[in-house]
Amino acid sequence: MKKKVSRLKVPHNKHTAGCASVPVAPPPEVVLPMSMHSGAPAEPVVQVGDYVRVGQLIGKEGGEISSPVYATISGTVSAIEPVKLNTGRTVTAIRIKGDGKMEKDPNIQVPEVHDLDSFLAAVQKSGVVGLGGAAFPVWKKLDAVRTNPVHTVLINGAECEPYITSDHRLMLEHADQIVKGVEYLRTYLKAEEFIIGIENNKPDAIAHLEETFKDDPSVKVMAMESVYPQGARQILLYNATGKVVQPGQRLASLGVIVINVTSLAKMAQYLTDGMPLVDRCVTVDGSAVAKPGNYVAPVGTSVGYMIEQAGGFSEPAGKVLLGGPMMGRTTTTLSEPIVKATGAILAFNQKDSAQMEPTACIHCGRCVENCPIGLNPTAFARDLEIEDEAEKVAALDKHNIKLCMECGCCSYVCPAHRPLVQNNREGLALSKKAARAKKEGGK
């Protein structure tokens, strides 16, 4: 008997469900970090002073598993330095002046396919990460199948965070795309089964692929409940097809791929069109937003730009962020530019995001309740008072802290307001580093 993993239930807060797409007025400028993926970063191939346009690859692959990045405006190179992310990470960018023509790069042109490897080889080249947010190289995830056979693939529709209504206009505006996008998968992976897993909040986006779908009986258009974290891929794996990845297992060896239906849209333009990820859809909403919506910017164009395009602050903010209030994290200056994986700005009023004072934990264990995989994150922060290094991360280790998703369910329901997701971010890169530091010693 299947047991109930995610049961969270969160405001939804969809109002910009409604609301179509709208492309935003090319931005005077784009800031674009060579690090918008998992992995390597990649490198620049222009300098100061070149003029490029959109589509032309301005930073190459950098490693075994990083994503080139494109230029997403027409103008001028007008610095490569480093910038500072919300992460915390600083990595280098590449800004560039618009001059607003929009002019394309002339060498655009549609790969051809014919076979597995050409097929990788032009998703790895159409710079598509994981747009749900974990930025994973998609070539990357797809290449599984050189060692693992792969029958069912996922495709995620769930979009679980409140607020964010990118996804869901995605499937209700380009359901050709996906349509593509399945039969390039089912062409070059050989898949024979497909589940489109869709929270039951999106009915109008339910039915709509139901309808494209309903001569294909290899796709099944799935209603799932609407909780949270539906949209993590362990909970949509087990949820969807009732399989359980074990800690350090590959999906891929279940016979199954997990893909972000804005990823696979993404996928099948570039392998349709020959025009790389330089573009995508973001929901800007929250209390102090004039006009919410879902707005189609440039990659790169910055926080405080597409503020602008949706009318402005309507009050003061006390606090934006780029993605949902759950797994989002808050921005210090509107400067910041969106990256691939940005799915939503949100900007609270000061009443909104007044933060709340921290108090001692009860022990009402509701942290380890509310963990979709059963953590416990009192003893991540126990762990985190360890002062022997080595000690610290082999605590960690032995509580899984690998196996966190950093989906907030701790952090939302403590009733003492502990920075629980916080701690399990700080003993995640401690271990992950551990972790590095062992794999680079044994070579």
Contents of the next structure:
Amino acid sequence: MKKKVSRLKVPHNKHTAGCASVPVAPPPEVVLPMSMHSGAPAEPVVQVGDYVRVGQLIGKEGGEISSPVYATISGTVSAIEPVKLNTGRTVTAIRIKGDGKMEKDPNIQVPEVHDLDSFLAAVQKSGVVGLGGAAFPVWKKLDAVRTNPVHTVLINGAECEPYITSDHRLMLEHADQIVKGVEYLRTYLKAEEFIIGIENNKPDAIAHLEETFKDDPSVKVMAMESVYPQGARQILLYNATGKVVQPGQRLASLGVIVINVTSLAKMAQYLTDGMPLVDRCVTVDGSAVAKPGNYVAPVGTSVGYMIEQAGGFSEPAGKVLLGGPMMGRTTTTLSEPIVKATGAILAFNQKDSAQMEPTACIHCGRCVENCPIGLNPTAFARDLEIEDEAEKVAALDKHNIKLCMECGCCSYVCPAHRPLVQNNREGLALSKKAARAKKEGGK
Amino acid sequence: MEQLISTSSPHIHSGASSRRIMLDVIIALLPASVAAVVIFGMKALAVLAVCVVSAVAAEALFNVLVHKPQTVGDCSAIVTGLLLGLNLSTNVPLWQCAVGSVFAIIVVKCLFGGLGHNFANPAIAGRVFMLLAFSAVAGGAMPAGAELATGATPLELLPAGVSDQLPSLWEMFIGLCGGAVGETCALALLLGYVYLVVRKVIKWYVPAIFIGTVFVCCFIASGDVVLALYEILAGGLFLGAIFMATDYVTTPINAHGRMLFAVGCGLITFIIRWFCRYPEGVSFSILIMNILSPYLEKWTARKPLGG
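Okay, that is the form predicted on its own; can I get the form predicted together with the partner chain now?
Every component of the complex follows; first up is the chain already shown.
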């Protein structure tokens, strides 16, 4: 019997679900970090002063796992310089001063795809990465089919983070691209079964896709319970198929691939018209935003410009973040660029940004009860107090710190406002560091 | 533009707070407190008031003396004082009530590091301390207006079997019998139980398993349903099962651990009551299970997804 693994009901706050996506006016400038994906950063192939057009390659892949970066507006490269991102990392970024014309690169052509190799090569060129947030290059994910036959493709349209509705809008507005994406995966990956998992708080999207795929028995639109974090890979996989991926195991070895619905659509778009990933739909919302909505913007547009497009601040903002409120990251500067995987910009007023002081743990067990993986966050907090480093890591590993996906449920429910998921991140970092050191020492 | 705040996710919170939980427990204890005063008169009010005031004062003073941040605002001392008071009878001199309360707060809670760090339930440990130091804590006192001011409680009479000396089951249910001020009215305690379950402060199964285990054991041992019903209504079983066996700090953190804890409490209560003929089964069972709590937690840890 399947266990009930996720149960946390967070307020959905999907205020923008009815807001059709609208393109923003061309921004005066974009900043394109060479690392908007997991893996090696891309390497700039343009120079300061070069004139670039939309869709033109400006950063080539910098390693085996990497992803190319394309100019997202037309204009002049004004700088290639290190930029500190809100992830805390400093990466090389290409700054383009826009000319407002949004001129397309004339060299863009529809890629020729006739077999698995050419298909994967095209996906690689598309620049598409996991757009739900993971930012893992999609071609590399699909590449696993060479060693493991893929039977099921799980299309992630859960969008469980509160506020964000960009995937929701895509499913309503661009179902044709999802259809094409499914066709490509069926043809080249030889996948037989497609499950589109959507939280049941989006009945219109479920109905629309059911109608779209009504003549295709291999595609199943699955209404999932609206519980956070339904869209987390491990949780969606379990709830949709009953399968569980072990740590260190590749998902593909189970014969399954999980792909975000927007990633699939963007991949299909490139294969159909040759335009790589240069823009995306971003939900702009939060208590300090005047006109919340869904805005299609060039990647690299600044957060400040996006908020301006959404009517500016309605009141002074205390906190601005990229991503959803459960896992998104704050930025302290409005010049922060949106990257490929940015699904939302949220600005909260001072009141909603207030921090609560932690008090003593009262052992209430809510963190344990609400952990979708079944971990005990209080155990990690205790482990971190161990002084001996080796013993500390051993204790963390014994309590399965590696399984923590940092979803934040524990901190969300904690009545003592303890920084539980924050502890877990510290523990995860220590555990990873120790594992790396061990691996290198063993060589 | 003012400085933007940078914090780690999550950026929203359920709104739950420890203080709110404690307030919920206090609200859930109100029916029993009102019943105590109705049944046992103003003396009961005096017991409750002395316990609450001395508990809060002890914690406040302790924090001042050891230069710790003031914690009385979390309302947990009120809960401890109120619970201890409900566990005492009107026969207990008020100064003893105060001493027990101070012991519960200072020795059992504060010296271990305050809220969240004590291994035993302060109110129970306070009651057991008073039992050993001053002998009687629960016995003796009869409802206000009874013919005799003192007498044997149902729990003391039960070992002799169901007899005419016992109040009727209905009287037991609404609390018209001798005992500690807050333990006799099962009806009022059940109201508190429903409130705590609805507010999701406690899980329904912990009190249910505790009481159920005692009932089943008594029924098996005696073969008499009526006697088993008397057993669960007598003494502090409802009070202990609903309000003390569900204490977060001193019970396992996980669901299965808590279930096992409740079974253990029920078994030990039954053994103490049935074989020792001793009327302190509930207190001692919870205290013993408090000590076992970390082990229960370890033995019943959930297997994580993918682990």
